[in-house]
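The chain that follows stands alone, in the form predicted alone, written as structure tokens.
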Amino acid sequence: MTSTKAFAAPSAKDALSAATIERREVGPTDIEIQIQFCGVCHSDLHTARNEWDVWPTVYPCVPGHEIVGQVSRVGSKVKNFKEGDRAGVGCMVDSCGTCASCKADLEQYCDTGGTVFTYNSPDPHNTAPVTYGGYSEKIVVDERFVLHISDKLELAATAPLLCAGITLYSPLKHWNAGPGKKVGIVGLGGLGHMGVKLSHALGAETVLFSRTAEKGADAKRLGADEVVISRNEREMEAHSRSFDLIISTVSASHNLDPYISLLKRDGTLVLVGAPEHPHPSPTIFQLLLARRSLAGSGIGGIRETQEMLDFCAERNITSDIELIPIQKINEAYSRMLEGDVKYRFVIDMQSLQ
């Protein structure tokens, strides 16, 4: 094992601070990545503070699943990467590989419960009690879960694509967003701004829902055709029964009914934000009387994530970021709670040195 510098949460109530963790040695099919940048996801904050009852946090917790850097070592059986390549790691580092979902390249939905997430999952290699994420100087991952990063993409701004990007790309593709479709994106944060960019790039009519008007100009700069103030009943009613797809990126509990009422017959509201408390139950008649659907979507498989990265490279799509040193991570968490970031914090991991 190799001692590695990191930043970790020692408990739910303590600030993240410098720590030393162990990484496994590089095995035959493993790739070691020297991490250059790591995005900061709202899931990092939820996990560091143990806010999800369904997924208790094991401490110390090293968050981070939007990881990009340079390959520093490869195992003897690695075929698709070499030292010096630009590479990324997203939300998963392993799965069972044999179930129907894994064979369908949907490892995030592994039927056996075998998905190993990048942090706070039981470590199958027994290097530590749980996996440790990207708030660290390096990571060792099986080749199957490592992604190629095009030289066309700015590396720091690419990091959030590994979670925020794929989290929106996957439902947009699954529900066939494109020309002739009307798509709504709820919330203009780290996830939402990627939803607007990707929906626009796919050719869909794209509407951004926001609680206030202050983000309207920015939403249109990012590709929104229209901005609807969700607190304005008249603006909402003007779009009644008109959307093919609405994706809610909001990670706080909220009323879903106003958005369900905007769906066409056979339209779908997809939830990708994971709140700390359940949403109020929607009115069932809203679903029954127009054969509407309420769905969830979780990240994307490795094949689809690579497809998304290649799509973004072709169209020069990256995240709008604010680069920070690791020493400002606790301040970044506080600002993230206030919505004070446009639109994703990314850690310059050189600051860890």
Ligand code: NAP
Second form
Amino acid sequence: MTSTKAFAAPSAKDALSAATIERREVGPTDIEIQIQFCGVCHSDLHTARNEWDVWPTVYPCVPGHEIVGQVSRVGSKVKNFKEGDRAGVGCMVDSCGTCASCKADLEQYCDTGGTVFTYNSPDPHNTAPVTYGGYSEKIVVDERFVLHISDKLELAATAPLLCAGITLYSPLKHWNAGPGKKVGIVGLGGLGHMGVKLSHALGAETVLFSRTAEKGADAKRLGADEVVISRNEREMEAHSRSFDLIISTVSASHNLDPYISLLKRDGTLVLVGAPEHPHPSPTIFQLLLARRSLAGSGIGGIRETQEMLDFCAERNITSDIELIPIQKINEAYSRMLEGDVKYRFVIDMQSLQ
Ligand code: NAP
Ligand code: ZN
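Moving from the form predicted alone to the form predicted in complex with the ligand:
Shown next: the complete complex, the earlier chain at its head.
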């Protein structure tokens, strides 16, 4: 095992602070990555503060699942990476590999519950009680869960693609966003701003819903054809029964009815936001009188994540970021809760040294 510098939450109530963790030795199919940048996802905050009943946090907790860096060591049987390559790790680091979902390249939905998430999952290698994420100087991951990153992409701004990017790309592809389709993205945060960029790049008519009028000009620059202020009933009503797909990235519990009523017949509202408290049940008649669907979606499989990274490299799509030293992480969490980030914090991991 090797001692590794990290930043950890010691409990749900304490601020994150410097810590030392262990990383396992590099096994035959493992890759060690020197982490250069790590994005700050709202899921990091939910987990650090133990906000999800279904997934209690084990402390100390080292968040971070938007990891990019350079390969520093490879195991003897590693085929697809060499020392010095750029590499990325997203929200998961292993799965059973044999169930129907894993065989369909959907490891995030492993039927045996075998998905090992990058942090706060029981550690199958027993290096620690749970896995530790990317707020650290290095990480050791099986090569099946490591992504290639094109030299064309600016590295720091690519980190958020590993979670925010794939979490929007996957439902956009699954529900066929593209030319002739009208897509709504709810919330202009880390996930939402990637949704606007990706929906636009896929050729869909893209509408952003935000509480905040001030974000309107930005949303258009990012690729939105139109911006709707969700608090304005008249603006909302103008889009009644017109959307093929709406994706909500909202990180807090909210009323779903105003969005369901904007779906066409057979339209779908997809929830990707994962709030601490459940949303109130939608009005059932709004669903059944237009055969509308309410769905959820979780990140994306490894194959699709690589496809998304290659798609972004071809079109030069990255995240709009604010680079911070790790010492500012607690302030960054407060600002994220206030919606004061354009549009993703990324930690410069050199600041750990
Ligand atoms: P974020 O940067 O904080 O963005 C969330 C956005 O939601 C805000 O910018 C805000 O947009 C809107 N919002 C926040 N509070 C709201 C409220 N009370 N009512 C209405 N709108 C509100 O967070 P993020 O990193 O994008 O993550 C968003 C959510 O997705 C989190 O719950 C996270 O855990 C979850 N997540 C899920 C997956 C998955 O696989 N499904 C993956 C990653 C993250 P406006 O200011 O524009 O209204
Ligand atoms: Zn995330």
